[in-house]
Every structure is written in structure tokens, then in C-alpha cells.
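Single chain ahead, written as C-alpha cells, the form predicted on its own.
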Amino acid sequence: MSEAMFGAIEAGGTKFVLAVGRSPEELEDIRRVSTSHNPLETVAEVVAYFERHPEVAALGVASFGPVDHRTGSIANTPKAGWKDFPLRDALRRALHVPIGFETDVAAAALAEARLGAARGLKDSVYMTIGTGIGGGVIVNGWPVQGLVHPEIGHLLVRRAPEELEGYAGNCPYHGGCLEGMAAGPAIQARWGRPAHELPEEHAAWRIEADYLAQMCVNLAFTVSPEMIVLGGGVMAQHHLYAMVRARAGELMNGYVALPRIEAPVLQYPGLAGALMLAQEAGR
């Protein structure tokens, strides 16, 4: 008998990425669907895709957030039309299969912990640094959930020594939190150019490295992971890794050991993690 087939959804504010597979290492029929301002339109396209795969035994959803794990809903999101939308239940009613539900970054963290950069470690953190900043915390091999899921992107940080005078951050909730100071839009707001257009020697990267180093040191103090994996579009500037490691070492000042700070390994960590969620849901 062949292994069961599972479905995976990485639900983002811009697009939903869909796949099926018998294992997270063998994703098939990867498709993209635009995220409409009308959730029902997007869900209809997702359902149509999985109706073409009736062999799917369970589904895993790795969703943009914040999310409410209890209700399977997307919670206080700025994405128009999606606030409080019950994504898990909408899919369950249409497809009649078990559904695992997590944040996109927690699913990516799970995949990198089991198959990627942090493979073989019990405790790790995955961060995505891009249009926003988010993170998933893995403890004893599984994503952490508490009152809510970890919202590492909204850590409160102190101003970098070289921060531009007058720049106060662009987070609509907290102004100068980590996301407000270090996500891609913050870089563009300061310099009038996106991150990928700035040369390696640009002052932007010393400022960026300071905020990301603060994040890593705070994670070392609070979670004590063995590894912090830094992914996302901003980290495509590969020179940042050495800068973050060096600045984190300065900030730690020899107090305790720093976790390893590494790049992700997997091509589709969110999708791979979603398929793992489906496997758990289908047991």
C-alpha cells in the first residue's frame, strides 16, 4: 500500500502557496493563488485545487497572522477583509478532512528544525526578515504556543547607535519595535530604496545588523535556543549574517553563550512545515 497523500497551504497576505505530497521532502503540484480582499474568493480557489486531489487525507495550514489557535482564525491582521476570518473551519467545511493549523513562521520553524538548518537540535528559532518580521520557537521538537503564539517581530528594541535622527519606526501598533525598525519597509523608508538596491558598504546594514543582533541576544536570554535561523527577503543580503553574529557577540559581552546564527536550508520551509502539520492532523 502506498503512503497517504497530504495537502499543504502556506497562506500569505499576498499569495497562498498550495502543494500535495506524501512527505515534506517531496512536494508536488505547487501552485500559487492570489490573496483576495474577499477571503471567500481565495478559499474557493484553494478548495478547487484540493478537489482535484481527492486522495488528500489531511491538510496543513501555515497562515499569516496573528492567528487564534483556538478558533483557527486569522486574528488582528491589517490585511483588508481577513480580520477574524475562520480559515480553518472554512476549509474543513468544504473539504471534510482533518486540518492542522499554525502560523506560517511556526511551520517554517518546524520544517527547519526537522529537515533543515536545525536538524538534530531540540530547541531552535526560525525568523523571517522581510516585509514584516515574524518568528517561530521550537522547544523539544514542537512549536511553542502560550496565551498567544510568539510575536518576536514586535520585540521592543533600543535605537541603534547609527540610527537616523528623526526615524521613529513604522509599525502601526508600536512604532519603533523590531519590525518597525528592521523589516524591509523600514529600510526603504529611511533610504528611499529597497534593501536589494543598497550596496554592502551602505550604512543601512550596520543599523540593520544592530537590530537583528539585539533580537538574537534577547532570544538567547529568554528562550536559549541552540540555533537561530534567519530567513526572509532581507537576509538575501548574505553579508548580513557575519555582521549580525559580530554585533550579537559585542552585545552579549561574554555573559552567556550565543546560539548559532545560520541561514535556512529548505527551499519551501513554510510548505514543508504545513505538510508536517497535515501528517500530525491525520494520525
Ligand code: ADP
Given for the second form:
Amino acid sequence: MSEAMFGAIEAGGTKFVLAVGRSPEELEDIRRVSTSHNPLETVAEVVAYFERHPEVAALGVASFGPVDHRTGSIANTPKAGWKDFPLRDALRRALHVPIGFETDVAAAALAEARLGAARGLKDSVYMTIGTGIGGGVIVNGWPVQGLVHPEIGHLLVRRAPEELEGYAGNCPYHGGCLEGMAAGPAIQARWGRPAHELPEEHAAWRIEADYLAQMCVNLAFTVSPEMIVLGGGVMAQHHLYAMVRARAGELMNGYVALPRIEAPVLQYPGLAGALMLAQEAGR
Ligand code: ADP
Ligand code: ZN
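Moving from the form predicted on its own to the form predicted together with the ligand:
Complete assembly follows, chain above in first position.
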């Protein structure tokens, strides 16, 4: 039974969400700070919040990315001012506590693996299908880092059968990568309407399910997780789960077992994961 208090930061491109807690299941004093174009302004607000919680023994940061684990910075972002900003060091200098630092999706993956849909499993993947597509990979109970970290959102996918001549994709780096074809803005750009306005029987969802199924099968072939958790705004289309499972089964074609494909269960997986990072950093 741990009595120490920890701090959690979910650092996003539009807002930072802050919390403290003795366990990831009991987040307290949840506050939002808007992400300024000047990182020093945002850091000053974050520091002021944690100065009101001097009992915090360690911090966990779940950051938008891609991140650089070695320098604790956000390595690449179109958000002016934030590219290469050393967020971890800026916080450590002001608050003098150990800091765990991961991508937002790695933290969310950790939380879903320890407390959520993939509870009790050793190897799982958490994906968010929203404004972008991102994922965290848990192997042996901890997020995979590697040379950079997994960037599953940018998997190179083949075109869905229905759109061989169609939409080119909107990823600024790769055009028709997974994110360029299947994130919320790609659905909107392809059909001229926001994804949430497309009815369940619309052809958009068969195409979407095909891309997400390719992702799941490629994850099965590379990481072989026991479960793939699919979250994010686009997955509010609950009918997609059955469609993705069915299409993934077709693509797998009986070769090896398909991981379970499930919805997340936690309300704040990124924030809960950040608190877990803090607990580990404080050990
Ligand atoms: P973010 O990725 O910015 O953290 P979300 O995970 O909420 O935020 O994703 C937002 C995206 O999800 C938007 O691009 C939007 O098109 C899509 N989205 C939100 N609600 C729905 C819905 N009910 N059905 C389909 N897509 C949705
Ligand atoms: Zn891409």
C-alpha cells in the first residue's frame, strides 16, 4: 500500500491535463492548462499547479509526440516553439523530482494494460483513432521504446479494395499511410462531411474497417500482442469493432491466431498512465 503522492501530466497539442494521486485509480484535482505557443508559459502554469502540491514525490509526463526519450523533449511537431523543447528538463529544474517521460499513447497503453481492457495480459497494444492515429506497444508489461518508439499510425497500408482510384491521403509526410487514410480528418476530407455525420451503412465504414484491420493484422505479424485496444473519437462508431474483427479475420486467412480487438475501459487512460510512470520514476 503506497502512501506517496504522485503527479500526472498529459501533455497535448491543445491542452495539458494535470492531476495528482496516490494511485492511478484515484486521480485528484484534475486541471486543464491550454498549450501556449510559448512552451515556457505552459511550463510556468504547470509548475504553479505542482507548487500547490509540494507532497508530490515524482512526476509522469505522457506527451504528444514523436518524443525523444534521451532528451525528454518533443522531437517533431508543427507546433512552433515546441519542436525540440526540453520539457522534462524544464520541469525537473523547477520541481526537483524524478520524472517519467513517455508518449501519450504509450502511457495510455500502460494504463489499459494494468487496469483496463488488457488487464492481466503481458503483451498488448493500445491505439487511438482520432485526429491522428497513434499507438503504444506493451511488451512484458512495459512500453516499447526502441530507436525512437513505435509509430503505428504511420504504417504503410495498401489501398482498401473500394478506393483504388480514390482518396490520396493527407499525411504531410507519407500521403496515404494509415493515418493519412483512416484518421478522422481523412474520413472527413474523403467524404466532405465530418465522420460523426456518416450513417452506419455508409461505404466509409467498410473502407475504415479495412484499414484498421490491416493495422491489426500487421500488429499480429510484428508484435503478436494478446490484445489490441482501439480507442479515440472515430471508435465512437461502435459498429466498427465487429467490422474490423471480421475484416482482420479475412486478411489473416487462418494463418495464425488473431489478437482480441476490444474497446478501452478507462476514462482517462493517458492521465492514469502518466501517474503509473510517476510511480515507476519514484521507485
Ligand atoms: P484527439 O485525437 O484530438 O485527441 P479524439 O480522439 O476525440 O481527439 O478524435 C477526434 C476525431 O474523432 C475527429 O477527427 C472526429 O472526426 C472523430 N470523431 C469524433 N466523434 C466521432 C464520432 N461520433 N464518429 C466518428 N468520428 C468521430
Ligand atoms: Zn504518415
